[in-house]
Amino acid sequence: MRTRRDFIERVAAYGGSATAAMLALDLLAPASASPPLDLEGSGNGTRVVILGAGVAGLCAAYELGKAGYLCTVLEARSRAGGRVWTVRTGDRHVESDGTSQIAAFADGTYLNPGPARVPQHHVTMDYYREFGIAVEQFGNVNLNAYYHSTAAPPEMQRIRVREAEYAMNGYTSELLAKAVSQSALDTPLTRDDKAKLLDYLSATGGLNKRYEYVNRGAAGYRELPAAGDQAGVPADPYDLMSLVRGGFFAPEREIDQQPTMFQPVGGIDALPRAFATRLRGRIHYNAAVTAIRKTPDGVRIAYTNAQGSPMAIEAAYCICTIPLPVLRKIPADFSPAFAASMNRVTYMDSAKIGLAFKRRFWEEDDRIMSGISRTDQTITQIWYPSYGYFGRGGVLTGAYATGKNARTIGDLAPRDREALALREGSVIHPQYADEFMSSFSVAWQKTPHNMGAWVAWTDDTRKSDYPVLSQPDGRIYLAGEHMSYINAWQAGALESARDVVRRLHARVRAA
């Protein structure tokens, strides 16, 4: 059994979180990547029909072809990627009312209102060194972003989240410090178990020898120091309670949200259109599918083409990658215990709009190179561009929200929406008024094709209703980010095809 002392140095030597104490207890397994997706023997011709040309139905495509069946991708927009989709200059959105905007971005500007980065250990990486797609970093975290909070006292209701962060790090270890030196903690430890975790509390909390915190110039200065006898005079740090109640906390530095984070050179499309280049020919574009039947010896899937002419297509599997919310709406020949798990599962709801300005003044004035600012304002969040530093011009994510809203957010007009992204972040950067170009959003759940943005198990469908749809429904195999623990994320997507097409080959090759 290791001893207290153990703990201590492990959770120190991992940077003392939460998922850091139980690594070093080792209750939890430090993440591994996917294994290669190598299938044994050929498909031997077998005919898959796949409903939905997203990351999931591409790689599901890709993989089963490379194993010799032969697959045909049904894909009701005119492009590949679904979600993973990335706005540029004259792209074109209709939403679900007819509401129709149209992109109007400088060259080599975009906006990614889906996914826009990816964690270093997920599978989705594999893919980008498989198809030779140029990754750079994306500043998931920038100390020098800004938190903003309406319940903050005014005179700190913009901070860098610098100050924030090294502050409430600060009060949190003088308050464990000072519990360990008056033997307040629940664990007895021994007089060196003490010694180390202080000195542990003082290196990273910023303690003096009374432990209390004290900025030495870690959350900011107040002059910054330079040269002669500009030595620098710290900022005096914001008291406790007003961090508190302002609420400058954010999760940055879980196991998918991390500081380091990528994204494909040029826009996060770069892996469907990956996939898409390699799967030419065998995707049909603008198919919309109309019913999903089962026959005796597969699946009959009817569809309209791109002149709206009635169509179908026989096969011996189907592979359906269709959001939940747009599949229970098609005519299907489920089980009546498929189509019920299916109808009790819901949807998340996320807006993003994109900001074009003419001037990168977060990078000018504010000295914001990448990273994200949070507020508790309805735009929630915005995203600066990774890309492009010192260019003429950028495009902010202006607003990045869920749930509630993001719903306030898509029940308002394009132009409503630009209104209500530049008041609020004007909040944060007054520059908006006088360097803004152009706006673009988009509500995921009034986005024809999609109708929510990622799945949003409860425990109480996770366990009943998942294990349901993972199961095939004859010859028919979900797949999707929905049908993973990896939810909203890319990696949820493509860990649910390579699943798939295992269990498919599987029972291709017992066959």
Ligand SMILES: Cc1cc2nc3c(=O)[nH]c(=O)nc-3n(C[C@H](O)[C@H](O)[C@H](O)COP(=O)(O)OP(=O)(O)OC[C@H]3O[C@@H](n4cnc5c(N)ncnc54)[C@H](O)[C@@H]3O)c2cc1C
The other form holds:
Amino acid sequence: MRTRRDFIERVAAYGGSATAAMLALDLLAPASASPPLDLEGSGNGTRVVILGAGVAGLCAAYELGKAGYLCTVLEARSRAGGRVWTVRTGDRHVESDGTSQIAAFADGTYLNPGPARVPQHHVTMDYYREFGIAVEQFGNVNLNAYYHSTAAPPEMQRIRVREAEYAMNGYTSELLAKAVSQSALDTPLTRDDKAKLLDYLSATGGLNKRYEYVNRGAAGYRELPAAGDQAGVPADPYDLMSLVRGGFFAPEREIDQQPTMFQPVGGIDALPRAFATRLRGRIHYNAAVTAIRKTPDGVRIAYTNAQGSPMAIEAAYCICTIPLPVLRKIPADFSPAFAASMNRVTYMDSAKIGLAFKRRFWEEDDRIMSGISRTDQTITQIWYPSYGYFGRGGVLTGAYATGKNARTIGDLAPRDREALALREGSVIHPQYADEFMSSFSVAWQKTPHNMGAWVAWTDDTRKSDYPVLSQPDGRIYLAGEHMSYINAWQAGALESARDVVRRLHARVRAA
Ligand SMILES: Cc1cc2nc3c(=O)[nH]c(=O)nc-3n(C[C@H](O)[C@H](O)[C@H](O)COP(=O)(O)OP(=O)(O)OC[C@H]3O[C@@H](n4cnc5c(N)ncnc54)[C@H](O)[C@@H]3O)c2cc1C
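Based on the form predicted alone presented above, generate the structure block for the form predicted in complex with the named molecule.
Starting with the chain above, the whole complex follows.
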């Protein structure tokens, strides 16, 4: 920060309080990327049409509404939320090839086929707080869940996450400790530095006096400690190279997946529901946009209503949150450069398969309460529910795959997806065969109104096309998950909406 003026502007951006002054002076690092959206002045009833009622469109309508704009949201589906969707019993899903499924889950259980977990620092949490949405912990990391790998030796194809993590950390600490003690590191270390580093590696890596990794019990037991003479027998560690070849590691400590994560109680759709309640009367459902036209002083949007009749709406501005695989097929007056950029952007494929079971064997037999098991098979992951513990039955996410594995799943009929999830999952949980009730699967690349899971910017398209699409094309602004640097997260959609709201409001005020 260089000048007094910079300082005042930054304090204002953070909300003008003592905390804001500290934030502006960089004395308190902002824990969230999103400064408060205190829009000064009113939009004076300026009409804005918003395309799509996913969280980006809903957030834009809600925030602009608070600032005195007249917003209308056009949504192709019969519900709000877009990808933020909770499937409960009776819900129907039809994919682009016409295959249809109806969920048959026990009451109170559900599948979140899209988003399911929220990191603490995302703006999503701020909206949960604002709307009084109750949250509960989402067990993203459970060291008692499994790693499964067909590349590991037969006796260790299914091991607890804990066993792999402690051993990998122990062995790497051992290697580093030996290098340090033999002065084989490039880094110059004083005697004191060395002693401290060796203490650290011994403590965190579970090393003995000879700097060898030993499991004293932290990684798990062959016989658990109990009472009487049952002191417990620590399990022998798996060897380093088998662990490395098995590929037993996961990215679950990075900032967006760090423990502790959260979920709204009752389903991830609590947020779009809360927005939609506050936007009652402003959202047109079953309203599929069919053309986006520029007019001399605004936009004209053609759409079909629930009866299939052609309709149109005019407004001064448009915020379009329709995902790009869908948007590029809609006739529109975009400039050639804008249209070309839109056409170059690619999306990721992703699929989830929900499996309903009669009994929570993962809790009763395996003692896994929430969390994720990972495998190198097509299903990739099994997610255990972070709610309804000790209940009678429950819904597992029996597959969560991306890329090639998601395409393999998506290309199958729902029945065959179910068979695949049961076959591969049974290797990890043999109880599947006896306890299975029903399945429900979603392949996002075949889901109408999305046709992709999330944007996949490359270094090239981020450089050449993102800046083009970030600028409004006339009076049309793009917003949504794809127009952010937090891709594949609701926060990307919300931050992008807030960014467009800020810029549109500044333009309206300046005009
Ligand atoms: C498998 C998966 C897992 C994810 N996991 C997480 C997670 O754990 N946590 C997290 O925070 N985020 C997660 N995300 C990301 C999150 O779902 C998205 O970033 C966010 O929901 C995108 O919101 P959006 O409003 O930009 O887009 P969308 O939700 O796609 O909204 C776009 C809207 O436009 C509508 N639309 C499309 N075509 C038309 C048309 N012609 N006319 C009118 N309306 C139209 C659609 O129906 C939709 O409602 C996940 C996503 C997926 C797919």
